[in-house]
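Form predicted on its own, single chain, as structure tokens, below.
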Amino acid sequence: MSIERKFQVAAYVLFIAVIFAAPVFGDEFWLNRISKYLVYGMLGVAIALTWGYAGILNLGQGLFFGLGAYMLAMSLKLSSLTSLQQGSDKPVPDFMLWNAEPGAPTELCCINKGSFLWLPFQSQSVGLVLGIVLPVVIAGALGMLVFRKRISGVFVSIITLALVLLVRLVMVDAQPVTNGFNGLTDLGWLTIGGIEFDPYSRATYYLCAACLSLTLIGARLIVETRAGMILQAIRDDHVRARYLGFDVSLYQVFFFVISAGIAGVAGMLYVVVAEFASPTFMDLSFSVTMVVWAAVGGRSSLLGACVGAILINMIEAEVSETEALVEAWKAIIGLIFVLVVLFMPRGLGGVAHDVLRWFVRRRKPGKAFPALPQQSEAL
């Protein structure tokens, strides 16, 4: 095993060890906040996978995050006390009663024209399954449509951007079914195998930490497979890859779908931690913010993008809660992004690789160390 490889493995092991040891140093409120940051870290990995490795700048990642969030939130809403106390044998969301027409039956099947869509979500298992399946299916269909037509570059970004805005409008306009701008609040707790995941408990934190760790390791293993190597070749020169006989669109769709699945899982975890789902998850600003996280951490580094997402959100929280900076915290975050783009174009992951290269050269002055390509993996 090369020195570079040893350092990469050590970085992953150290990061995972730190996030699992974190509960020792904080209270329940702090754990809940860090859990959200870990969810954002999963989104950073998802963006790095498509942007850094596939060369696909997806400005609609909030769509898959939001769909995953809403699927589980619908199940948790039906398991809440407010839904179970509406004068019906089966749970009915309270907002449906508020929006119901006079004389409408207080039954989930027919309280309004779209309420029947909630019937399968009386089981939390359905919400968990659909939270992954729906983003994956939509990403697969979109990917087949876009990449089979050989659409690339900025046009993919425009299409994904338009789609997430369209779905957001639909979610807001479907007030009787989705509660519109208000989203889904007052949710019950996720229960798996008899274990209730209180948003402020260590069990919930470890659930988020385990999902992030598995995401990092799984994504790393995938990009090191033959498919991952081919994808990077496609990113660098898709015309040459197609000329060599590779099905370019198939590889692009595959990784696009994996990224959507990760975002869907992240959306579900966020609902468990934050106890709400909102159309703001599908705002353009949120999807663009994910890209900023990956750029700061290093879009070509899975671990770098993850760390970048966590650090940016930690800094944002601290700055926004500082009285002297409460009016300027957005400008500060924007300045950080500009400085990183100007002076660290490969992000934190690129800096880490440069430091590693310097260290190896110091130890072995006569041994050359391979330079990092513009978009290759650092960590």
Second form
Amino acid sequence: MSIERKFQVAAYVLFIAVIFAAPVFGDEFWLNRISKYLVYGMLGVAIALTWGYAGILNLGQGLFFGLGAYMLAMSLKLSSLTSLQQGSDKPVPDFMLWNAEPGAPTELCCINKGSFLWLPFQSQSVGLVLGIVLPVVIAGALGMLVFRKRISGVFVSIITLALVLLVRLVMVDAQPVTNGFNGLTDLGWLTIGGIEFDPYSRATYYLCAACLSLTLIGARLIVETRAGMILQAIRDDHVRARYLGFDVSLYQVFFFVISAGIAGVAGMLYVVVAEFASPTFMDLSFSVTMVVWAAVGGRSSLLGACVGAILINMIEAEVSETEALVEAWKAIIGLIFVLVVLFMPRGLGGVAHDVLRWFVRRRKPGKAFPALPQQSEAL
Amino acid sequence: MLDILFIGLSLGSILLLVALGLAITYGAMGVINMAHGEMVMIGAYVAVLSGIWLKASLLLAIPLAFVVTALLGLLIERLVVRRLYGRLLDTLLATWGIAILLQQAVRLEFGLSFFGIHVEGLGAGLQNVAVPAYLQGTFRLAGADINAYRTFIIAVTAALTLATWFILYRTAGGMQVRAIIRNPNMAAACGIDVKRVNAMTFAFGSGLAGVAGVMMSGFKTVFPDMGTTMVVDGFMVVVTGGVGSLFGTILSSGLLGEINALVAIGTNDILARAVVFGVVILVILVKPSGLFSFKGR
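Next up, can you give the form predicted in complex with its partner chain of this protein, since the form predicted on its own came first?
The next block holds the full complex; its first chain is the one shown before.
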């Protein structure tokens, strides 16, 4: 094992140990907040996977996050107390009844034109399964369309950006079915195998921590497979990879789908922790913000992007609660962003790597510690 | 029917003013300027402020906004964009940061609100701009009621588009810009001061966005976040039309404006925007280089 490799393994082990040890340090409310940051950390990993490793800048990752969130939220909405107590045999979302036309039946099948779509969500497992399947299927279909046509670079970004905004508008417009701008609030708790995941419980925190750890380790393992190596080759020079006989689009679709799946799971976890789903998940600013986290943390480092996401959100929460900085905080974030892009293009992950390299070279001049390859500018 | 088409044309005009700037900065310089929408926002605020503080009409705000946003664009190019040439996606991210900064600057009244100083016209609230009396009202043309202010928007856009065309195709500077669009390295090798021309191009594009902001302030409320949707729409136009093609940008802004207006009449504004996004996605999927991209490079 090379010395660089040892440090990497140590960093992953340390990070996972820290997030599992966190419950010792705070109460339930603090843990609930940290759970949200862990979910954001998963989004950071998803972005790093496509952006850093595949060279695809997805400006619509919020689409997959939002779809995952809405799928589970619909299930949880139907298992909430308010939905159960609407006077009909089966649960009905309260907002549908408020907005129903006079004399409309109070059954889920036919309150309004689209309400039958909710029927499958009476079971929580349907929401759980669809929360990952739908993002994966949509990412697969989109990926096939886009990468088969060899669309690359900024055009992929524009397509994903347009798609997330399109879906957001449709969701808002389908007010009778999705509750429009208000989103889905007042949700029940997720129940798996008899365990109820109260958002303010340790069980929920550990669920998030476990999902993040699995995502990190899984993503790390997958980029170290042969497929991952080929993917990086494609990122660096897709024409050459194509000449070498690799089915470039296949690899791109595969990693795009994985990234979407991670975002879908993150969306579901967010709903469990935050107890709402809203169209703001599909705002342009949210999708770009995720990219910011990854850029600050280091786009070509899975752990770096994850830590970047968690760190920025922790600092943001801290500063936005400081009276004097409530309004200025956003401006500070904007400034940090400009400065990071200008002076730290490889993010915190790159800086950590350089510091380690310098340190190792001083202490053990004989040991090899390769420099991080320059970020490909073809992106 | 004519009045609907006319509304579409005026929507397309605003889009065109925004997209022209994006098209030349992206086409010539390979810079995606996400802060472009904030230039629109600042242009609108120039109209608001000049109305309040100078008691000036909307007409005077047009040259004023052009100068203010062009200078701001020059500053941004000097401070940030200049260091990022050749790093396309990094320009997108850095200018997004600038966009947030500018929005917050207006919201916080350039930080003066921390000292309890309030600048009338700035801040987080909504602002309105009065349209001069002679631009209000409608006139009848071929059996349809035509809004005078919308006519004015179209006229200003037409004039500015012509001016842009003239600068690009009939002046020495414009020839340099077109050379840079075709091949920046070759242009530099031929003795063109690429940095200087790029800075000028960026400033000019920003200025056009500022004018678009003044136009918009006449029929929409002005608020700090208004730029974000504009930059997205502008980008859709540029990509649909074909990067580096002035003609494509003009045609696609008209096309998207009309689609927006026609669908909005049939259904509602939200769905109309969704349909526009759908059309853009389809265009990129079918013709990734846009409807009117030029061959070569």
